[in-house]
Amino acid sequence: MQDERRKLEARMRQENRLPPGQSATFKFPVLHYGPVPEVDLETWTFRTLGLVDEEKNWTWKEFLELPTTSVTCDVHCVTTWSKFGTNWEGVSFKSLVELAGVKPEAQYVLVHAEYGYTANLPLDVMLDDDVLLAYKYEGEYLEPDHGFPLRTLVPSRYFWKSVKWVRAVEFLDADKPGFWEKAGYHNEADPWKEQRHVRRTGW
């Protein structure tokens, strides 16, 4: 296995798909602040709020009869691992804005989940074609411990901005820090710029 995984990484390295600091993963690590929440898709919703027309709220019914997409990417966690060519189904962001209609003096996209975790990151970043709110993993329904049932999927960033368990999308004039923003990592967190983390000093 080992010899497989330096194998990859030279062919990701050679294909620049491989950002400094990084290392390939043919597993799928777990990593999450606090508790896999229970959910009961009966009542569960997903809202956009803020700087909206009109708020709107979406059953589980309702969002998945929304249209969908499917996206391959790679992606790369501030822990150091990458995977590669993994393929994601939901609804493109890009539509979501149609759909809750931003008003133009939007910026930033403030992004909650349960038990209170948010990530920030501007808009412009999540118009990108390959950003979802995602729910199926290479074909499947997402895991309990990888967001189900909805999830963000924002490729260019490290993974701690795909945030698990979403239940908002808020839509700001400002950027506001989100929960591991506050506690020290990168405002930006681009993996090809090793953005992980600051100073306490500021973000």
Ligand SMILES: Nc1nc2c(c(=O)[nH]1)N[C@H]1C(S)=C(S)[C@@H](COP(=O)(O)O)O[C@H]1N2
The other form holds:
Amino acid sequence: MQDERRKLEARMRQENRLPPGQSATFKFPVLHYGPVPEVDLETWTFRTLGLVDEEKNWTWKEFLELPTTSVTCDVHCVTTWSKFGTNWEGVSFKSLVELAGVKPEAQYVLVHAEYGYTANLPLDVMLDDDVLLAYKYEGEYLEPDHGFPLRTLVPSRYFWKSVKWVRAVEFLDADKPGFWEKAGYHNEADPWKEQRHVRRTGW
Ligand SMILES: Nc1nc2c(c(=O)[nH]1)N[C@H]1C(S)=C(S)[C@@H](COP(=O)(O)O)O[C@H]1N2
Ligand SMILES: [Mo]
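Switch from the form predicted on its own, shown above, to the form predicted together with this ligand and output its structure.
All chains and molecules follow, beginning with the one already shown.
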């Protein structure tokens, strides 16, 4: 196992897919703050709000009718594990932005989850082709632990920016820190720049 891991890391390094300070995992670690929500798909809704022409709500059934995209990517957790070649399916964030009627003043996105978890990113990052509102992982609906029924997927950033149990997306003209960002995690979270935490100055 250890050998397999070293081999994979060597290959990923060669392909420029292993960011600094990261190690490969074959498992799919579960990481979050707080409990796993119990979700009733009959009453579940997904909302778009903020700088939009009008607020919209989707039921689960309506959400499933939206056009789908599949993305294969690597994910990098700030706690230093990376998982390579994961496959996801869902609605591209780009198409959601069109459906939501986002106003031109919108420049930032705050993603809201159950129990108040949030994560913030600039809208231009969220408009990358590989950003999804994902509901399937490796061809199956998400496990409760991994965000059932819906999570965001933002492959270019540390995985805390990929919000599990998403309930709403808010469009803003000014940046607003999310859950971990308020706790001192780096606002940008680019794994290639090792933007893990805010560097403390002073002593
Ligand atoms: N709603 C919610 N989403 C969350 C978190 C959380 O605590 N709550 N943790 C984040 C962190 S730190 C990581 S590493 C990933 C882990 O996703 P996984 O459990 O599917 O591996 O979820 C992210 N999304
Ligand atoms: Mo994480």
